[in-house]
Amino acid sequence: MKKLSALALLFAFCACLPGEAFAADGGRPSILGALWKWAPLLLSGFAFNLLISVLAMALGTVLGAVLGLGLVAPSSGLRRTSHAATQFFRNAPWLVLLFFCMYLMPFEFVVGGAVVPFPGWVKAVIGFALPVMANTAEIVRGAVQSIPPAQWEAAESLSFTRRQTLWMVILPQCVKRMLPSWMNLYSLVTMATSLASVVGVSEMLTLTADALAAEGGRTDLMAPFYGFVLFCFFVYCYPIGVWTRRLEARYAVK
């Protein structure tokens, strides 16, 4: 079914192209010819989108797990601090956080007399990791609080410390409950990486604009080129959504 859906989308995309898409016009390549010529560059940009999303998810997941455990900590001060940080980054616009990281962080560091550059794509990773951190913290909090209190009581009766209870009893049970929400968050982050084009990161959307400019600003190429971008994101993110729904049904708490 997944292959049929992807093929149907590709067929619909080709069917929407004008008749001139398959024929060259004078010295200019046809629409499909131009798309074929620039496809390797655009796909390399899409791979960069995926790299940014994976790194942002990795960094945000680690920080979010720590922040999420702070939301359920015994200390009221730690809970309030974690709650404030979670709500701030969870409700801040992603693009604003991206601008904040891009233009307020230094462009280079001086370490031991050597100048170490701080590239824009690393700032973009940090900018996306901040909302991932906040949303992951809420996922962790919800999963921990969904565990029945009897689990805590049983561990306490066995003289487990709170840390032992978390690592050996509670968190292993939380993984299945967190996985569908975490995968859905990853899909959202992958689609949001296109925002990095606004701050000059050379990802797929930026390279698409560069390719159109190199073709002399042909207006007949805009819909096919941006349609190709849409197609790539759909083919990658749609299976994640299907898998997420299956995991939700499989790991549903009854």
Second form
Amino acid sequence: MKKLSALALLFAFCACLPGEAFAADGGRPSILGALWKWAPLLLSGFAFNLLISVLAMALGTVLGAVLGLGLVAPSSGLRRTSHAATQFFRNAPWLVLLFFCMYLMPFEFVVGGAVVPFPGWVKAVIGFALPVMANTAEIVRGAVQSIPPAQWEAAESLSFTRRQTLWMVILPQCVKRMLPSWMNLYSLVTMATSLASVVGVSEMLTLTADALAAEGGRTDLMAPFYGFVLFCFFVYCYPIGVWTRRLEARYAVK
Amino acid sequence: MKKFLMPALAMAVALTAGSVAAKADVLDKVKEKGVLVVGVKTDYKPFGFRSPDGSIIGIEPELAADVAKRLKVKLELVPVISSNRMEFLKQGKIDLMIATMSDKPERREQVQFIEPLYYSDAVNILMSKKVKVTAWKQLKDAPICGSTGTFYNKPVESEYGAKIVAFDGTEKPLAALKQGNCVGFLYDQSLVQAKLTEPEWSADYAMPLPSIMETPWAMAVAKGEDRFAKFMSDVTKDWMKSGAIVALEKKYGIAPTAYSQRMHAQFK
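Now show me the form predicted in complex with its partner chain; what you just gave was the form predicted on its own.
Let us now look at the entire complex, which starts with that chain.
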């Protein structure tokens, strides 16, 4: 059934191409010809989107795990600070965080006399990692708190320290519970990477606009080119969504 | 601990400050690194656009390449957009900006413009070949498509008596022109010329009128880079003298603008 609906979508994408899509007329390449010509560049841009999403997710997850443990820390000071950081980055628009990173961070660092370049896409990774961090922190907190308190008490009665309880009893059970929401978050980050085009990172959406401009702004190319972008993101994100739902069903807390 | 930290911090600040001071002369930095970094557009055909292999080509990248050749350094092109080009220049991320930037007083305050201004856009009409006109005065009562919000719709209406039918964006008025709702499309000359490089438009349309209301474009370097600005100013004069810009316009299939031709004549 799911395969069928995906197929139907692909068919709808093809059907929205005008009839002349397959034939060249009067010197200018056909729509599919133009798409074929630009596809390698556009796909290299998409690979860049994926690279940004993976790195942002990795960085955000590591930071978010630390922040999430801060949210459930026994020290109230640590808990409050973590709470403030989480709320701030969770409630800030992603695009604003991206602008903030883009225009307020230097383009290169001087470390011990050596100049280390700090390109725009790295800033984009940091810009996306910040909301990922805050959302991961909430996911970690939710998972830790969803473990029945009886387990903490049982561990304590077996003379586990707090750290031992956390690492050996609580967190291993959390991983399963966190996985679906974390994957969902990854899907969102991947789709959000196209925002980087607004701040001038040469990712897929930027390159698509460039390609359309290079083709002389032909209006008949716009729907197929942006359709191709949609299609690429869909093909990548849809299986993640399906997989997430399966994991959710398997790990559902009864 | 604090006693140790403070000098370390002061040193770090001094180091950063040192790097800022060293940055003061971009010409030395470029020669030392062996790379000139130029910010160009990637979505403005034929001035700066992408080829399918991803490289950036066009009139402005070629000008940038010529500057690098004169400095005997390698060229690195950085894609810029209107919202970040001046920021990149101020940060030092790019050494030089050649990015279709029109001359505005508030921009002159932020970055160092290179005089004489290297190029100029203007206002013109993409006209159906069926209409035979040679002067703007002949447009009296002619239906002309326009784009809403441009500064020249009103003057063209009041001075030349054309009837402007305004649509938003550029695609709608162009579609209206094709459907015969009007005889021409009043817009930036650079776009009119870019359209005329497409066989789709060049068959039935042309740009028969002289351009009006020139809006010059400026190359820029960061504020305070007087030596580099002087160098670029000499390079620009040399381009005008040799007719390099007119030649590039021809190479990229657009008719040389009145501005380029005038400057070429003036410096020859």
